[in-house]
Structure formats: structure tokens, C-alpha cells
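There is one chain below, alone, in C-alpha cells, taken in the form predicted alone.
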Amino acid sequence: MSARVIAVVNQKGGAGKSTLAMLLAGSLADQGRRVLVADADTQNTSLRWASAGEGFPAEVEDVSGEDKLHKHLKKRLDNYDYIVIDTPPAATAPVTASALRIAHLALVPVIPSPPDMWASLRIREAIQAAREDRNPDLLAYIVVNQAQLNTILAREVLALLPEFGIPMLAAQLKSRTAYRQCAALGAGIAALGSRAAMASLEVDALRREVEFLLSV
């Protein structure tokens, strides 16, 4: 079968894009799964992530001099069961298009406050010349990301969030620490073990979720 492509997209910086990916994707890989992380930013977050330590349990590709990014994965779909492609924060850029073009879901990484609300527009509007352009069947979903929902503006920010045009994860990332311990260890969150017993759930609960929808 396949790959089952997912792209993480945002037009603004530091929303949590290669976060997301590389906890998603090391989640799906300690299930056993055959997973390929495409770093297309420029930035390599995720190929810095994966290089920290030697415990990370997908593959991760530098993609970024990729601007023909569906050409390039179609070849690599029969080698993997996932394929997650982390983006640059650039809803035009065409690593971007290229991206949304192949991809079965388009996961985007919010954290809520006003202009992360804002910059997101724009990516709401690649996803949707991507639906009329060549993949009618694009899923796409809003992940709520270092969610502080003890704080009034956060709740009223989530609460404008079903009126954005893109559906929510019921699974939420809150701002954690172990995220960050993650990162600096070059591993998944299955490797922090009982310690990020709280993350664990949080990230299995997004993978589970994932994994629904693009078995639907």
C-alpha cells in the first residue's frame, strides 16, 4: 500500500510545524510504522532534531532544494507507510503547493492567540487552491499547539476557531517541557519513558486521531 502523506503547513514561523511533525512522526514509527520525515524548510528543524541523538525511530530527508516536492515523493510512496513533510513558513512558496498537491491531510499547527489567527489565513487559502487545482480530496485539520487554556485570551481564541473554515484535532499539544527535551535529545517521546507520561497521551491521542482519518 501506498504511503499515506501528510503535510504540516503554516504561513508564520514558530507556530510548531517541525514540532509537530517530528513528534507525529517518531509516534507512528514506535508503532511499528514505516515512516519518512520530509524536511522541506530550509531551516532543517527536523533533520537538527533527528541529528541530535541516534534514538530517532523515522527517517529524515533534507527536501528543502526540492521545489517539484510530489515528483520527487511519488518515487519514495511504495518505500514507507507515512510520509509527514514538514514545510516552510510560507503558504506561497512553491515547496508548499508542491506539498499540499500530494498530500492526503494538511495538518495546521495553531497556537492561540490573535497572530498566529491572522498568519494562518493564508494558508487556509493554499489549501483550498490545492482542493481546486489537483487534490479535490485534501483533508485538513487545525492542531491546536502549546495550548494554555488556564488563560482567558487563549479560551476566547479557541472559541473563534470553528469559524476559521478549517475543522480542529480533538487532540491538542500543550506547551510542555518534554517537547523541548525531545528535540534536544534527538528522540521521540516514547524515549522520555514515565517521565512525559502527560505527552505521551497527548501525542498518542493526535497519532490515533491522525490514523483514523486516513483510514476513513
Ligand SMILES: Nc1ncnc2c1ncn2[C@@H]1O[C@H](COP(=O)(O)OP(=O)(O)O)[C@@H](O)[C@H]1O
Second form
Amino acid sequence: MSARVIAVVNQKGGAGKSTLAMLLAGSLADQGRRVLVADADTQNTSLRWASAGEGFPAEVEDVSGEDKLHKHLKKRLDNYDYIVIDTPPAATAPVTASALRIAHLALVPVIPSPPDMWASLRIREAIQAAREDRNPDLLAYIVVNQAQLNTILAREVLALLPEFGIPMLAAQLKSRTAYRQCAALGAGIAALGSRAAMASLEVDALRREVEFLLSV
Ligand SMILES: Nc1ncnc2c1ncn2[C@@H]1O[C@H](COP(=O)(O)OP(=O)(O)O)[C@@H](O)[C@H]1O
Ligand SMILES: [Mg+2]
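Given the form predicted alone above, what does the protein look like in the form predicted together with the named molecule?
Whole complex next, starting from this chain.
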């Protein structure tokens, strides 16, 4: 079967696009899936992450110079089960539009704090534009990142999320040093073993929800 394509997008830098893309790709690859991370951000966070160690389980390719990313990836769909695109923090950039054109699923990591959420609103328009243009079946979900759900502020902020008009995944990522360690070690979460048991459960839940959404 042809690869299912996931675009990780947000106008906001630092929202956790690269972290989400790499944790998800690593987890899918650890399940024996053939996974490509297409790093479309000139900052090349994903590429550096994978180069920081020897054992990152998914393939990572620098596609930041590809203007027509959808065309480039179309040729490679048969080689993978999943392609995860890590995009730059630019809702209106051609490369973001190109990623949203080929994607089956857009994931929008959002940190639950008001300035982050305001900055994230622009991506909703980019997703809508992709649907109206050529990708009417594009699925889109918010992924709450660096969640701290036990605070009153976080609850109030999360209550704002429906304004996005994009549903939220049930799975969330908490703020955890384990995720930063993965980047430092060039690893996926499984490589941290029992040191990161809670983080591992969190990433598994995320991966399972994504697999379910993309199952046909
Ligand atoms: N859930 C998390 N827990 C801990 N640190 C995180 C988490 N998500 C992101 N970070 C850290 O926040 C910073 C920005 O994340 P990154 O994934 O690079 O964002 P983006 O790709 O959207 O710019 C990085 O230093 C990353 O390690
Ligand atoms: Mg990034």
C-alpha cells in the first residue's frame, strides 16, 4: 500500500513540530513500519536529531530545498508505510502548502498558553485552503504539547481550543526531559528503555491514535 503522509505544521516556532514528528516517526519505525521523515525546515532539526546518534529507527531526508515537495514525495510513496513531514514555522510558505497538499493527516502541536494559541490560529487557514484546493479529505488534529493539565490556567486555555475549529487528539505530550534526551541521543523513545516508561506510554498512545485515524 502507498504511504500514509502526516504533515506536522504550525505557524509558531517552538511549538514542538520537530519533537512530535521525530517521536511519532521513531515509534512507527519501532513497530516495524517503513518510515521516512521529510525534513522541510531549513533549520534541519530532524536531520540533526537523527545525526546525533547511530540508532534512529526511521530514515530522515533533508527536503528543505524542494519547492515542489508534493511532487518529490509522490515518487517515493511506494517505498514507505508512513512519511512524516516536519515543516518550518510558516503557515503561508509554499513548502507548507505543498506538505498539506500531499498529506492525509495534518498534526498541529500547540502549547496550551494564550500567546502560543493566538500564533497558531493562522495554520487553520492554511489547512482550510489545502482542503478547498486539492485535498478535500485532509484530516487535521491539534496535539496538545507540553501539557500541564493540573493547573487552572491550562484548563481555561484548553477550553479555548474548540475555537480553532480543529479537533484535538485524545493523546497529548507532557513536558518531559526524556523527549529532549531523545534529541540529544539521536534516538526514539524506545531506546531510553525503562528510564522513560511514562514517556514511552504517552508516545505509544499517540502513535496508536494516529495509526487508527490513518487506517483504511
Ligand atoms: N513535550 C516536550 N517536553 C519537553 N521539551 C519539549 C517538548 N516539546 C518540545 N520541547 C522542546 O522545545 C523546544 C522546541 O521544540 P521543537 O520540537 O524544536 O519545536 P518546533 O519544531 O515547532 O520549532 C526544543 O528545545 C524541544 O526539545
Ligand atoms: Mg522544528
